[in-house]
Amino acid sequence: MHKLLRQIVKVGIRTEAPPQADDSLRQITDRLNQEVLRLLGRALAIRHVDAGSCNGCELEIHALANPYYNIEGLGIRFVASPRHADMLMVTGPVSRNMEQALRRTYEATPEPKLVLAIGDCGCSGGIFGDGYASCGRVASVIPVDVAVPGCPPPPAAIMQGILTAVRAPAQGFR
């Protein structure tokens, strides 16, 4: 223990350099913040539904809340009830056990509503496809406005998908 403490005093604590600023991410976040406030005039409320995923996409969605992406600071928040949501964010292939629950969640979301399918499984059914235990992609159960492919998609791609969905002119937000 003393040897380690002497080494720390002598050398100092070594850490890696902080990451460089990503200009493309800054552009996405600036546009997202401006569009959400311009179109809605308030925060965008998202209800996340895990329809049977492997949790890879959830890890990337949770990364949106860290200080690097700071999605709450952009006027976007996650809510616990679909009755308070403007957008549904669905991950995973829809399992047969989640099919009815996803439909009820969609019906409980007030109009106008947006649906974002996240990940390859949500977009196309992924490696699970359509089978006895899976309904396949999200669009086979509820209408999808924007699909964000990737296994899992990076947080910047998810933010770009949210921006694309909010900008959709046919949704009545304008």
Given for the second form:
Amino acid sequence: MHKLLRQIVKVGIRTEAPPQADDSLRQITDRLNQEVLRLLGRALAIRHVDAGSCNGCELEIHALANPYYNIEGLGIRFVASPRHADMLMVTGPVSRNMEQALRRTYEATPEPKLVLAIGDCGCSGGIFGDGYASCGRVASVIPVDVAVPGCPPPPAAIMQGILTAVRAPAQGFR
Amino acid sequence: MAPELPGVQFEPLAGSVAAWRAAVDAQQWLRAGEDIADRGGRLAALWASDDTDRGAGLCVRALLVSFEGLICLELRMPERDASFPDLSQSFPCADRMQRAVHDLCGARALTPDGDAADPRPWLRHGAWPEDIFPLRRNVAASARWPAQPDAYRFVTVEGDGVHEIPVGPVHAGTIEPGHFRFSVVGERVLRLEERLGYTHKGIEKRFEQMSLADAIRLAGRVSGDSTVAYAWAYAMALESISGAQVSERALRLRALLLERERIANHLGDLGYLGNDAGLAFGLAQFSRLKEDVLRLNARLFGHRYLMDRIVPGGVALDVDPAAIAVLLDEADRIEREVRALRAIYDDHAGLQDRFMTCGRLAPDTAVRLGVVGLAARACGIALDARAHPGYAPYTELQPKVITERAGDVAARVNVRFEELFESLRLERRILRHLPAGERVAPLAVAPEGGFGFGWVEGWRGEVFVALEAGAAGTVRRCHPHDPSWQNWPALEHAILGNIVPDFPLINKSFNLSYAGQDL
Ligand code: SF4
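Please show me the structure of the same protein in the form predicted in complex with its partner chain, now that we have looked at it in the form predicted on its own.
Let's see the whole complex now, leading with the same chain.
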């Protein structure tokens, strides 16, 4: 037990340093927190759906939880059910084999809801494009509010996407 | 030394590892499989191609690994009612690969009685009709079909108090989609049946629309967490076709990237494994270290996950003495920190209690199923492509093959710890003895019909790429093979007798790829 405590003390808190003029990431995180609180008055609940990604985008979504980005500390939670979600975060080109599951998840998410398409694949179909087994971009299957390009988009870009979606709410989202 | 099988002519293939190809008839196909299985060999991959445009029917290939090296058997079949002998008696892992061959190419694996070995589809859910085979040449890349009914037959378990728990395809966490059907009594698992293929997006068809030079980017996106392994395997296949001599420096830089990919993934997994066993502290610590590695990747090499850093003929990066100093410094720091964290994991009674005996895969089961990679090494099976004789540049780096015996979650955790230290050692060794040399060797035009392999030990296990060149520098056929094909069935065994709440931990301890096997 004391080794564990020593490690915690030694490492300290690594969440990115407080605002500095050129610290763009910190600005995003600060703004994010305020916007989320202002708009929702509570934590933002996100449901992730992998609709056919290569799993690269998932790695960056996972990274959002590491101590540097500490997304939970910003009032954003990933939830296990679409019924508890304010936002769907969708990765990948939508495979034909996931098309229906994605549509169902969208329908199960209560209104008002936001959809964030993640990565070049989510934005345009990416390198996989459209084909016999791929519907291409997420917007070809469900309405998308904000699309975040990148292959994969780094965590700060995903945070920026969340912020953009929350700040420019979908019709009726308030 | 070429392998020997009665009546079979072996033709050597270019590349640093000994490899042969051989045209066989149906009887030789079956015999060769039995023979190689009897001698302790294994099935690495199985796939098919349509060569009807050349008047050569369909061709199914089995890539076998024996002590001699890699052996690719090629069996030609007429297009109509195409079939080939079922290899799943010798190699149980052939089952899903054979079903995928039928779904995509329309060649059926038949038992000696002439029945379909397993008539169920694998990658085809409802996206295309039963009598359409998307990898056939006469199917346009842009073809689309309306959704078809999808009634998959799961095996049902009957008995007193047995009930079924279906999970997925969309899961509770941020993970890939797949369906798991548990048959349980109380909380104890009697049977698990996986159904995968949800992320099937037609990668193999997509390859055929690309040039040989561009397709390496697609190879690097078959399974994003193994982008280095796939890109290297693809490059190796292309270089063997075009006879490129990659410089020793570029080979070592590729090894540097591959070891950094292993380090990053092992760090991430060790964090999640601690977390899934109730130690959130572990996730915070390991995910911080992983982020440090990713950030250094971005700073020195231009991409956090090292995508597109391996190019045909070499690498798209270089390191100068300043970068080497930073990397060596980082390696020392990670080693120090991980040793401290390991002591915490080892001393933590609650954690060890969850890890030990949980999700045990017996060595004989692992051998029978043809399990590869770190899951195999955690049951005492010392398989590692890097240790294969002649494997450049690893022969000189002499990687230590890490094994554990227990086959449980604890063993898979320990293999990751030890491999992490070994990768750090390799990284230091590469950086301290980096020969001069060009970044990218010129590549001759790949001759049409040229055929080659790449074989790379990724962090999860061995990744194969089989490549055939088309006319004017295009891809005629490319088959990427993920180690998860072999290892997913092993998870169905490892969970038996465990309780359902331990499934996430056991699943994570394998951390298999959905995208890599769904294609
Ligand atoms: S955008 Fe890139 S990383 Fe994300 S799913 Fe597509 S290929 Fe993978």
